[in-house]
Structure formats: structure tokens, C-alpha cells
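Here you get one chain, nothing else, as C-alpha cells; it is the form predicted on its own.
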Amino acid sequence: MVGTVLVTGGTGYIGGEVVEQLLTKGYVVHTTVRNAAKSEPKLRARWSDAGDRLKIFEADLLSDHGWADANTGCDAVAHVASPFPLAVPKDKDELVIPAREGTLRALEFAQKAGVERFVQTSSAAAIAYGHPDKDHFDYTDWTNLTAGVPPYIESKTVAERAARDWVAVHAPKMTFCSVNPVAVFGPVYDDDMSTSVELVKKIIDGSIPLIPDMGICVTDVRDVAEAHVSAIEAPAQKVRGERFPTSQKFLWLREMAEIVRTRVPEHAGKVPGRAMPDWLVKILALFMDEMKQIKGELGNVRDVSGKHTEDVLGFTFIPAEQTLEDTVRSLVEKGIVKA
């Protein structure tokens, strides 16, 4: 299949890589941005040879404007756009409402335009939370919202549930599936990067002097994008209703730091080697939003399996060690971290 695909949120870290892979394979790509005057020059510079194969539309998650035009002529939609702030909002609805309404708006306009396939970028946040006695998860698991979870976790879970419910009722013939990434790392195009890559930046630039007792699953942005493209191209019966976690390996932050020291020693001079005591994390959490999020993850294992994704979509994830090395080298190459 080589046709026309709408990628929402084309200026984002994942969205940009999805656009990259689709254009490389010969697709015509429509993409939505919130501010065309600001974003179009950047996108045109990145894909200067795309010409008419890249069409840019101004559309916002909370407004109908632009969505009909963006969907016109499309065979598939990769709905990547969703709010993901560094700080925890005071009101969870600042995240939950845009995530849910934006997803439903994207679905409604896709259906009206006759789009046959819709791939939602969900998250492992919709899989691995609210289960305090469990540490291994797969594509069949769902976050338990009744246990009380942070706003971002809730927003991704609510948005995916709402999308699946909507498709079941309003578009049962549409081929719908979700891609559920864990923490996303890998090469960066510029300094507009994921929150996860920001963590690596802080590890290597000295912003984090001590390592908290926290771990995360690692996935590569190139694999996340490949999962989207593969889900668009695979036979409908193979992907309809599926969930595709992208996760290569669970690593403690101390293990990530050691990988950087071992594989990129020339850029590891500021990588911390000592542990941050839990009591210090808890004190810092009183006045630092980022530490509030880390506090809730101290000592936790949330190991999400990506095996189902590899099996169904037929590709093998890039090793986490390579992903982290490529992340560091990219940050230095782009001048985001000084060599």
C-alpha cells in the first residue's frame, strides 16, 4: 500500500519520525500543526525535497477547523498528536479533555472522509498503572483508573478507551488499532524532543547530579514509527482491534547511566555515578514537579513486553543500548549538549 496518510502532530518527536518513514516509502503525507505560520517553514526545511507529497494543515485538538480538509483524500490516519507536558497540571482536565476530545474528533472526521484505517498513538501509560502488586505487563493489560493515577496516565487511558468504544459503535468496519510506546528515545532532529530524551540530556549535561532509584522501559523512536507504518500496511485482519506496545527492555536509571559511560565515554564526563537517596527525592518533590513524578516511581518495576508487536508486525526492536548511544550522539551532534 502506497497512498495518502494523515499524520496528526507532525512537528512532534514521534509524529516527525512517522512522517519521515512514510515519505521515504513514497507516500503522500498530510500533517496537522497547531500554528501553520510557525511550523510550516520548519517542516519544509526538514523535508525540502518532499514538494507536493507533503501537505500541511492547521488544526487543533479542540476545534473542528481544518480537520475535514486534512482528511480529504486520505487512506489512513496515524493520530499521534496529544498533550504531554513536563510539569503536572493543576487540573487533570487540562490533559484528559484534549486527549479524549482530540482523538474522537480525529476519528469522526476520518470516518466522514471515508478513511479505512486509523492507528492511534496511545501509550504504555494505558497499560501498566494502577496495579501495585504487578510488575510485568503486555498488550492485554489495561491501566486501572480506580486506583488513582497521574493526569497524563489517565489522559492516555481515557483516550484509548474512548476511541475503541467509539469505533465499535460508529465505525465497526474501520480498521482501528493502537500503538502503545513506553519511554521513547533515539536520534533527535532538533531541540523539540520528547520528555524521555530530555531525561537523557539531563543525565549527560550534569543537570542530574545523583541517580534516583527509578526505572523505565526503553523504546526507539524509529521503532515506534515503524510500528505505525507497519500497522498501516499490514492486512486488515492482522491488525484490527490490536494493541502494539513498543518496548525493548526495562532499565533502571543507574543502568542507563552505565550504558552511556560504557558506549559513549567521550560524552559521559558529567554522568552521575552516585545514587540519590529516596528521602532526598521526597524532599525535592515538595517544590519540583519533575520530582513529584519520580517520587511515585521509586523502586517500581513496570516491565511492558513488546513481544506481541514484534510477532504480529514482523520486525525486531533496536537494542536499548544502541538506542541510548544514538540518543547521546545525536544530542551532541545537534549541539543540544556541548561536546
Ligand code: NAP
Second form
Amino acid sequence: MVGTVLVTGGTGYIGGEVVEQLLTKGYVVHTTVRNAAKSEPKLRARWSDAGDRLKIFEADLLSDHGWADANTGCDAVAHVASPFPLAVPKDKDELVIPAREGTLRALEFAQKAGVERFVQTSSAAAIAYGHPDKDHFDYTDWTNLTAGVPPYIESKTVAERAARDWVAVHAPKMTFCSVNPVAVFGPVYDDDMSTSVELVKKIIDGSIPLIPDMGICVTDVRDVAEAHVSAIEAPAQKVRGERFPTSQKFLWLREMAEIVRTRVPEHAGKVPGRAMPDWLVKILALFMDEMKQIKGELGNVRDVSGKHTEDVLGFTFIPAEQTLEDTVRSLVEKGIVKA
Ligand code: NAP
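Switch from the form predicted on its own to the form predicted in complex with this ligand and give that structure.
Whole complex next, starting from this chain.
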């Protein structure tokens, strides 16, 4: 299928890669930005060959303005936009409201415009939290909000639940599915990169002097985008109602550091080699927000399987080692890190 797709949040790390892959395949792409005066020149420069195949609309998740025009003539929507900040907000509604209301707004305007397929960028945050005794998860699992989870985790879980409930009641004929990435890395376009890539930046630029005993699952931004595009192109019966976690592998931070040392030794001079003792994390957590988040993850395995996605959508994820190497090389190449 080659047609017209609305990608919300084309300024973002994942949204940008979805736009890139769709344009490469010949689609007409509509994308939303919050501030056209600021973002349009940048997007036009990135996709200078796209011409009329790229249409940019100003639309905020918290307002109806612009959404009708953005959806007009679209066959599918990839709803990627959602706040993903580095710092934990004081008020969780700063994340939960735009995530939930923005998703419902995107769905309502898509339905009014006759859009038949809607792919929501959810997250492993909606899968793998609030289950202290469990360490392996897959597409069938849901985060347990009654356990009390951080605001970002709540925002993604609430938004995915709300979308599924809304579609069941208001748009049962629409083909809806979600893509649920774990931590996303890979090549960056410029220094306006996602919170997730900040972690690799910090590993190579010397801002993490010691490595805490923490792990994460790794996925590549190119695979996350491919999952969106495949979910748009696959036969409806194959993807309807599905959840597509993208996750290549669980790695401890010390293993990530070792991969960087082995695969890109020329940029690994500041990569930490020694462990940060748990007691130090706990003390630092008393006055550092970032350490507070790490403290809750010490020693935890939270391994989300992406096998279902590979099986249903029919492609193989890029190995995490390659993803990390490409992340480092691109951070250095773009001058974001002087390693
Ligand atoms: P990002 O680079 O920060 O992109 C976020 C996008 O959302 C930006 O385009 C941003 O627009 C837009 N946005 C935020 N608040 C908005 C609002 N009120 N109205 C309109 N647009 C708004 O982050 P990302 O990593 O690409 O994340 C994209 C999606 O993937 C999010 O839904 C996130 O939850 C999900 N995700 C990310 C990861 C990861 O590790 N990166 C993992 C799992 C899921 P502006 O440019 O105007 O700020």
C-alpha cells in the first residue's frame, strides 16, 4: 500500500524516523508539529527532496486546532507524539493529560476523516511495571497501575488503555494496534534527541563516572519505525487489536559499557569501568531526581520480549550491539559528543 499517512510528532526521534521511512517508500506524509515557525524549516531541510509529499500542520495534543486538516485525505495515522521528558514532573497530569487526551483527540479526528488504520506509539511502560515478582514480559502483559508507578509509566499505560476502550466503543471498524518500544537507541539526526539516547551520551561523555547495577531492554529506532510502517501495511486481520513490543535484548548498563568499549574503542575513553555501589545510589537519590529513578531499578531484570512482533510483522530486529555502536558513532559524527 502506498497512500497518505499522518505521523503525529514528526519533530521527535521516533516520529522523524517514521516520516523518513514512509517518504523513502513513496508515501505522502502529513505530520503535526507544535510550532510550525520553529519546526517547519528544520523538517524541510531534513527532507528537502520530499517537496509536496511532505505536508506540515500545526497541532497540539491539548487543542482541537489543526487536527481536522492534518487528517484530511489520510489512509492511516501513526500517532507518535506524547511528552517524554528527562525529568519527572511535580504534577503527573503534565504527562497523563496530554498522553490520554491527545490520543483520544487524534483518534476522534482520524475517525471523522474516515481514516481506516491507526497505529499508536505506546511503550513497554504499558507492559512491564507494577509486578515486583515478575521479570519476563511479553505483549500479553499490562502494567499494574494499582502498584503505584512513575508518571511517565502511568501516562503511557492510561493512554493505551483509553485508546483501546475508545476504539471498541466508537470505532469498531477501525483497524487499531499499538507499537510498544523498550528504550530506543540508534542513529540520531541532530542534537534534539530523545531522553533515551541521553543515556548513551552520558555513558560516553564521562558524565556517569561509575555504573549503577541497573539494566534496560534495547531497541533500535529503525526497527521501531519499521514496526509502525509494517503495521500500516500488513493485512488488517493480521494487526487488528495487536500489541507490538519492539525489544531486541535486555542488557545491564555494565554490558552496554563493555559493548561500547569493544565495538567503538576510539570513542570509549570516558566510558566508566567501575561499579557504583548500591549504597551510593541510595544516598545520591536523597537529592538527585535521576538517582531516585535508578534506585527503584537496582538489580531489577525487566525483560520484555519482542518475538511476537518479529513473528507477526515478519522482520528481524537489529542486534543491540550494532544499535549501540551506531548510536555512539552518530553522536560523535554529529558533534554532539566529543569522545
Ligand atoms: P521525543 O523525541 O521527545 O518526541 C516527542 C514528540 O512528541 C515530539 O515530536 C514532541 O513535539 C511531541 N509532543 C510532546 N508533547 C506534545 C504536545 N502537547 N502536543 C503535540 N506534540 C507533542 O521522544 P521519542 O522518543 O521520539 O518518543 C516518541 C513516542 O515514543 C512517545 O509517545 C514516547 O512515549 C514513545 N516511546 C519512546 C521510547 C524511547 O525510549 N525513546 C520508548 C518507548 C516509547 P515537540 O517537538 O513540539 O516537543
